[in-house]
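Just one chain is shown here, as structure tokens, and it is the form predicted on its own.
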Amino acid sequence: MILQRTRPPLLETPMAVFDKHLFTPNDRFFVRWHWADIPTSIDVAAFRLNIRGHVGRSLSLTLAELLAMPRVEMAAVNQCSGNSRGLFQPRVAGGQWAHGAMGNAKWVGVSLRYLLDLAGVRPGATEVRFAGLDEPLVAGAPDFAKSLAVDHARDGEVMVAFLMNGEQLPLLNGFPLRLIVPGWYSTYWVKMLSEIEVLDKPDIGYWMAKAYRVPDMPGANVAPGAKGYRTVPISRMTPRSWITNIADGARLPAQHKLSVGGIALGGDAGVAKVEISGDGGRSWTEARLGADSGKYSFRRFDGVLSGFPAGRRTLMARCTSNAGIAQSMTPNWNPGGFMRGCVEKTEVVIG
């Protein structure tokens, strides 16, 4: 793993891992916490998931009760809002991630809708707020909590997971419970989930009203130094793709044909196609797509490019989602370093 920070822990997945595994191994899955006071052990017998607020009855559920409930399963990519922030120009503050602040897993748990129905959401509910066991080190700092609109929370896809790739959640990835919000950035995927609160008014807490907000512009894009624009909470992921079988800066032997492969993400809509280019985007060849594990999962792509005389070449991959949205050729910019989604360049030297 690539160590970005120790307190709180930020660990990045090397790109080579994504070339070997469509589903990211648990011990190679990126880690991102907001506060450094994280439990290093959990008393599973004493642990409770509390559901309260604007509900018919409050619940305090044990892990044993949750494990006995009907289960749902989904493959979904968990991607940090600031994935690839280290590539923003001009540079912005925050963790200087390359492309490895993400991972793909098969999640198993209980549907959030099922849990909310057990508690009985009362008329007038507007949002559902989630919090975990991590705590700030500084007195008075806001507990990390995120909210979803009540209809989103009850859409049948959002889940409370306890298994990750067939095993219990690792401690650093949220044991014993983690919220899974398919197609949305990982700021909503609350780890060590312990509190679910149904609200009858908008959440005006720091982590919704101030943090993780992006310009209300196409691609969350503004000019550096711009001011006075409207912002909204970050939400849905955008299509992305990465070449994984060839490292940026690689020196390759002269060859007539070059195999290019990698992974693509359709954001919240699945991958429709991936095109590859060996000449910096002047021409494109459609790649072959691998197995479809669901619209929120990574999808493998592979293709062959021809005609590679000696010299420098720029390789690219471009994903188009099932919603018809294609990656932009131009990088976006915003002061948070969020939502990078442009076509990425892999520079190589042939011969």
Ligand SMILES: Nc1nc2c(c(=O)[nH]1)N[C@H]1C(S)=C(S)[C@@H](COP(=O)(O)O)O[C@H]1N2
The other form holds:
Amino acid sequence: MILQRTRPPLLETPMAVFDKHLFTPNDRFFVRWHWADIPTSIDVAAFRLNIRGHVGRSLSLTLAELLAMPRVEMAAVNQCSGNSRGLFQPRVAGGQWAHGAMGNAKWVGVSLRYLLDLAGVRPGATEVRFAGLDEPLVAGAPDFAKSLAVDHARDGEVMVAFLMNGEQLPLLNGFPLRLIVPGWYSTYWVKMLSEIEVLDKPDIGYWMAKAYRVPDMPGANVAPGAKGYRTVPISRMTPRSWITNIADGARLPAQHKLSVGGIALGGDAGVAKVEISGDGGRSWTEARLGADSGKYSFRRFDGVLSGFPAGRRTLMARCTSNAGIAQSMTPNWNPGGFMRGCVEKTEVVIG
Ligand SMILES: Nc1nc2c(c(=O)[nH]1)N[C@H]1C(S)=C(S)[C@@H](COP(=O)(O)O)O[C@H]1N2
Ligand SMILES: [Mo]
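Show the form predicted in complex with the named molecule, please, the one above being the form predicted on its own.
Below is the entire complex, every chain and molecule, led by the chain shown above.
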């Protein structure tokens, strides 16, 4: 892992891991926490998931009760809103991630709709707020909490997960429970989830009203220095793709045919196609897609490009989602360094 920060722990997954595994192994999965006061052990017998607020009856569920409930399973990519922030030009403050603040896993848990129906959401409910066991180190700092609109929370896809790739969640990835919000950035994927509160008014807490907001523009894109634009809470992911079999800056022998492969993400809609280019985007060839593990999963792509005489070349991959959205050729920019989505460049030297 690439160590970004120690307290709180921020760990980034090296790109080579994505080349080997469509599902990111749990011990290679990126880690991100906001506050450094994270429990280092969990008393599983004493742990409770509380559901309260604007509901018919409050619930305080044990892990044993949750494990006995009907289960749902889904493959989904967990991607930090600030993934690839370190590539923003001009540079912005925040974790200086390259592309490894993301991971794909098979999640098993209980549908949030099932849990909310058990508690009985009352008419007039607006949002559902989620919080975990981690706490700020300094007094007065806002506890990490995120909210979803009540209809989103009840869409049947949002899940309270207890298994990640067939194993219990690693502590650093939120043991014993975390929220899975398929297709949405991981800021909503609350770890060590212990509190679910149904609200009857908008969540005006720091983490919704102030943090993780993006310009209300296509691609969350504004000119550096722009002022006075409207912002909205970050939400759905956009299509992305990465060449993983060749590292940026690689020196390759002269060859007639070059195999180019990697992983793509269709944002919240699945991957329709991936094209690859060996000449900096002048010409494109459609790549072969690997197994379809669902619209929220990574999808492998592989292709062969021909004609590589000695010299510098720029390799690219471009994903188009099933919603018909293609990655743009130019980078988007915003002061938070959120939602990077452009076609990435892999520069190679041949010969
Ligand atoms: N309880 C809690 N959940 C959290 C966070 C946090 O700080 N505390 N950070 C969120 C953010 S911004 C990210 S990117 C993901 C990271 O998930 P991971 O560490 O499992 O990769 O967790 C999300 N859930
Ligand atoms: Mo994040």
